[in-house]
Amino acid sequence: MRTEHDVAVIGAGPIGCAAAIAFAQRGETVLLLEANPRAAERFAGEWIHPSGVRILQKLGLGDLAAFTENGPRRGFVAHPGDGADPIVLSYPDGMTGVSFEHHRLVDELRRRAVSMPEIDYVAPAKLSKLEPVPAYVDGDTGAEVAINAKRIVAADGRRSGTRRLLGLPDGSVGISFMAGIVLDDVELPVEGYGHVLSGLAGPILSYRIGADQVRLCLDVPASATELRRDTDALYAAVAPALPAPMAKALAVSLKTRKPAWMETRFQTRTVYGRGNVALVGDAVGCTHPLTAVGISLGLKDVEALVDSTDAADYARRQRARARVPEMLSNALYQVFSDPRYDARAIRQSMFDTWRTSAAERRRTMALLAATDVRGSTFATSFFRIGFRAARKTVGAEMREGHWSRTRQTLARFASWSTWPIAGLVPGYRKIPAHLKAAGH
């Protein structure tokens, strides 16, 4: 193995492997380190939006789409839960995404990275220090080995050890807990699409990960400890929101295997590294997985980093590109999870708008796919949906003569108006108060 490299990549998950491959394709030598090769077996990102697929194709990895069972992913289906028909939200212009079990994606990317002569892969190997000379500990021998590389790329996840060694604070905030459950031999209501449903405990995301398997992602509040301990209670909170075949498959799954739980966290994407160390993927920041944007944003980090002239140029590019996807994730999660009447009104207005407006469906999916990251697009969508909800709710209260309640309702909807305003202010990130870490 070489003793000097152009680039050292910390973390061999999907983003770290993509970064290693991208630099190797430019003729640069790469040291790829992975502290825990089995970490890929955990419940983690499995959906890639069209913007991420485009970058995979740019890296010569477009044939990864062949791993997608039952064809490409064409968008999402929203289930209002009010007895009305589901709403099909397709990606614009025929674009498609992919989804597959996390470890299959990582295993294939690692295989391709290791096959490239420019890449030296070492595992297990944990970064031990950045100063005065960067080094890692070889997990097999216990020896500390110096890293001789011109630049370091940290792709070691939301609990990034590299970030800590840089002296950057952990500004992440816990949001909720999510259970990852595999359903066997069940059909989705509309194949080729992800599905978003409103459960009693929290939003539900479902998508296919194999020819005979569907992933069910169940979001529950952090305070709902009983649902994490008692599978019967979890089933009772979730099953009423599911189509009958999926509810039956869930009952079978809960009897045969335990749910894979993970804590969902938020950290705003504002710090992209320091000196010759660049952060990518969840090491930069993370959002709630309801919008499934994590891997796609990480791939966009890799694309921007490889094309940037220096670290400052990389940070400048990605702060602008990641702002709207981050706000969209926070806004949609608040709309789907907040039980208060104003959030319910906005959620219903969103469903009504999607159902009646092809233009709004297209705009929403361009934002979700991260192919349109303009703040003006986000602001336009949110304003139209929010204004429609406020007008309907306030109008009903005024007709019924509830004047005191009308003032309170107007105040509640006024708080939501900060979302479209944030979209119009360049560089500004709207972060809900409950997602702000102490000191932010």
Ligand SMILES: Cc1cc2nc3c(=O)[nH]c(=O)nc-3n(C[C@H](O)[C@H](O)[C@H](O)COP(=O)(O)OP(=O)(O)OC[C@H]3O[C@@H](n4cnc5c(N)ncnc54)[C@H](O)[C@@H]3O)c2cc1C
The other form holds:
Amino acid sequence: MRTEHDVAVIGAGPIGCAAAIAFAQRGETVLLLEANPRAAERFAGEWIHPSGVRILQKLGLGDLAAFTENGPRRGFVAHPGDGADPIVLSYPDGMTGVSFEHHRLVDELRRRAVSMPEIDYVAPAKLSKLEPVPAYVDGDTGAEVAINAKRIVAADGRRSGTRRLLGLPDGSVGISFMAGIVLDDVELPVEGYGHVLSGLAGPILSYRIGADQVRLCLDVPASATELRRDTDALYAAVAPALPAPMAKALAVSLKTRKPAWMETRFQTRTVYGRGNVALVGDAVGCTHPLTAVGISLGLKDVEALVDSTDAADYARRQRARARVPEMLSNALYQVFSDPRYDARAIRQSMFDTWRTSAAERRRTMALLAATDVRGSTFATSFFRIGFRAARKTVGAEMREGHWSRTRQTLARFASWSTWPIAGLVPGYRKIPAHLKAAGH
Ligand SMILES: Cc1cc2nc3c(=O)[nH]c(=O)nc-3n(C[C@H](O)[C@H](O)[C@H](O)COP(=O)(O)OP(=O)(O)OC[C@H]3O[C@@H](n4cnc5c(N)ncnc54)[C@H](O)[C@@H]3O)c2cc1C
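Starting from the form predicted alone above, please write out the structure of the form predicted in complex with the named molecule.
Now the full complex is given, and it begins with the chain already shown.
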């Protein structure tokens, strides 16, 4: 193994591997370190939007479609949950995504990285310090080994130790918990699409991860501890929102497998590194998985990093590209999880708008896929949906003579209006108060 490298990449998750491959493709030598090679077996990102697929293909993963069973993923189907027909939202311009178990993506990327002569992969190996000389601890021997690289790329995930070593605050905040459950031998209501349902406890996401397997992601509030302890209670809270065949498959799955619980966290994507250390992927920031954008954003970090002239250029490009996907994730999660009547009205208005407007469906999917990251698009969509919800709610209250409530309702909708306003203010990102942490 070489003793000097152009780049040292910390963490061989999806984004670290992608970074190593991208630098190697440019002829740079790379030291790729992974502390826990089995970390990829946990429940984590499985759905990748078209923008992420495009970058993976550039990195040499041309046959992603080959292990995406039942064809490409064409978008999402929203289930309003009131007995109304589901709404199909396709990616614009025939674009497609992929979905499969997290470890399959990481295995494939690691295989590609290890096959490249420019990359030295060391595992288990954990970055232990940056000062005075960067070093890692070899997990097999326990020896500390100096890192001799011109630059360091930290891809060590949302609890990034590199951030800590750089003296950057861990500004991540817990949002909720998500159960990953595998359903066997069940059909999705529409194959080739991810499905978003409004559950009793929180939003539900479902998509195919294998020829015979479907993933169910159940979001529950952090306060609902009984749902995490008691699978009968979980089933009772979730099953009514599911199509009958999926509810049946859930009952079978809960009898044989434990749900994989993961905390969902938020950290705003504003700090991209310091000195010769660049952050990529979840080490920069993370959002709720509802919009499934973590991997695609991380891959865009990699693309921007290798194309950037310097650290400031990289940070400037990515701050601008991540602002709207981050706000969209927080706004949509609030719309789907807030049980109050104004949030429910906005949710209903969103479904009504999607149902009647092909242009709005297209705009939403371009925002979701992060192919359109303009604040004006986010603002226009959110304003239209929010305004319709407010007009309908206030109109009904006035017709019924609930004048005193109308003032309160207007105040509630006014608080939602800060989302589209934030979209229009260049560089500004709205963070809901409960997700704000030190450093935001
Ligand atoms: C429940 C859940 C569902 C999700 N679903 C989706 C989805 O459908 N689509 C999507 O795009 N995103 C999703 N995400 C987000 C997605 O999983 C992350 O964005 C993605 O895994 C980030 O990749 P990463 O390589 O930056 O970090 P990680 O995947 O966290 O990888 C970091 C790697 O660094 C290693 N490491 C850590 N510290 C060190 C150290 N000191 N030295 C060496 N190595 C180290 C770790 O062992 C790990 O292998 C989901 C997240 C959760 C929690």
